[in-house]
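Here's a solo chain for you in structure tokens, the form predicted alone.
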Amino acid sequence: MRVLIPDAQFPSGPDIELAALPEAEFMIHRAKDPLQIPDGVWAKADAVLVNHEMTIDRAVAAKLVRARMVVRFGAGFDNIDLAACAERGIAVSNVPDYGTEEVANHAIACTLALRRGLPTYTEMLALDPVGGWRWEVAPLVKRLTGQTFAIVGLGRIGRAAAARARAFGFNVAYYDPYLRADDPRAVAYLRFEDLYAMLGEADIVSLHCPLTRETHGLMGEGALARMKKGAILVNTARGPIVDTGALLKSIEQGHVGGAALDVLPKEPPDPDDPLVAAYRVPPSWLAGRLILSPHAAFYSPESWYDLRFKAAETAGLFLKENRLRNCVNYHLFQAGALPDNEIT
């Protein structure tokens, strides 16, 4: 069997993938544009393991004449046309359980960094160890106990973040219109039926929802205006969920207190993007109020291994045993076209 990785992120060979699927021949490319890969390569693949840099749209799906499966290296799958794949009999799966702990920890770490003033203290002491020895200048420091940590999207990662936030003394609230109010995984937290109502009560807003047509631009000018004055926005989900221009404007106007963004609408970002430019040379009103990280919330050596191993394993289970795991376009197939979905 041949497995294509069109946008490989690892610098060496597919050693982890081979550990999971030793029978396979892995065709490794490091492209971002599908046109950089010959049509004949796409046509040979029995399965495709794809990262976030390559789009599997309708035109690419048409090239997959042998493929039975596409597996997304990660939880999000907004770069894959699920319907186009289903029309060609291609199952699409993701890997939702590889970095839950890391992303939840990253969201909490960003929250603690801003609420404890670490960016301000680090910068001031690096510039002037004597004159910068001041504890009162960090703009967002507050006691955590009793503050409201509000989560948008109480899925696997959202629940992990909720448990950690509660351990730090936060009151935890959530908005998730797709989760039943009586779901036992959610009943311990305060549910909001209206996003804007929750934003008005939240001291921290942490995003853990997928990128869909519904959530694209969700945190735009209107939603940011509804946030509680001085609140912090944390995004470890997907960049396009947040309108970064509106966010920067809100911080400048003194409404949103600050933000921590692990993801941006364009990655890597344009250095001249207003938010990125302001981050590099922060004006006084932005100092200590913004943290950026390079889409790294998912990462640890352990999660990186799990991601690669599980992606290859998922493809192997289907190709060898007809066992379907974590299929995200199952609902688009006609009844009986695929085996019963196995969720692990």
Ligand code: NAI
The other form holds:
Amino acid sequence: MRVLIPDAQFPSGPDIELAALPEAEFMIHRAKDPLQIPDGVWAKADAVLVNHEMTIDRAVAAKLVRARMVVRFGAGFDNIDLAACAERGIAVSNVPDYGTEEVANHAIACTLALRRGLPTYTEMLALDPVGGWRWEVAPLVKRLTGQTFAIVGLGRIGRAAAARARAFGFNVAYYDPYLRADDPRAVAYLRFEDLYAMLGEADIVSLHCPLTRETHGLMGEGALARMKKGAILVNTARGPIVDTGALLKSIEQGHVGGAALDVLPKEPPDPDDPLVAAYRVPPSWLAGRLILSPHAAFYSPESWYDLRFKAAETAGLFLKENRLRNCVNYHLFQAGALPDNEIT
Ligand code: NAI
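Since we've got the form predicted alone here, give me the form predicted together with the named molecule too.
First the chain shown before, then all remaining chains and molecules of the complex.
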């Protein structure tokens, strides 16, 4: 059984993957572009475990002549052409349950950092410990109780963020057109059927939806203009959901108060990208209003272990026992083409 990891993001060998699937031969590559891997290697794989930076598009799927499964090392699977895989009989699974807590904590940490002024205080005291000993200069500090924490996408991470936000005294609202209003996991929060209506009420907007055709550019100029003046945007979902140029302009114009972005449209970003350039040498209107992190919301040593173990385990369950776990393109197969013994 050969398992290809085309874009391994661990420096050593596949020790964790082998702990989950000792029978497998792991073919480890550290490519960014599928073309850097010979066609013969793709063709040999019985399964592929892939990170988010490599795209499994129709052309790559066509190279997978033996593979029965692609597993996303992660929760979001926007880099995989689900239909192209299904057409070739390849099941695609994700690992949805390795870092929910980490991402929710990251969204809350960003919110608290901005609302408690930490970027401002850190920078000022590093520059001048005496002259910078001032508490009144952080621009976004505000009491949390009674503010509205608004979630776009009340799935696993959205709900984990909701529970945390409530514990800090926020009123929690959500917009998720794919969640039934009577879903027991959602009834405790204020539901909005209209995104723009929610944006007008929110003090914090936290994005937890997947990147889809519908959410690409969702937070563009129009949506940002509907946010309340001074509100904060937190994006731990996917970069292309936010138009970062429009966001920067809105902060400069004094409308959106600030933002925390764990994900960017291009990762790593182009240093000359206007938002990134402004972040590196902040003009006075941006000081204390922007936090960036390197698509790290998922990360802790514990979540990283769980992710790698579960990804290999998911491939092993299918290859060895024909048991499907977390299949995200099941609906694209003909009835009966995949086992109906989905386990979680
Ligand atoms: P999930 O599938 O449990 O939840 C997503 C929710 O978004 C669902 O309830 C769905 O109905 C909703 N949704 C779909 N389209 C929507 C739309 N147009 N508007 C509003 N809501 C919509 O997924 P989970 O595990 O909560 O993850 C959410 C996203 O977080 C992932 O798709 C991934 O892109 C991102 N993520 C980011 C990480 C990071 O390190 N920054 C790590 C893990 C996930």
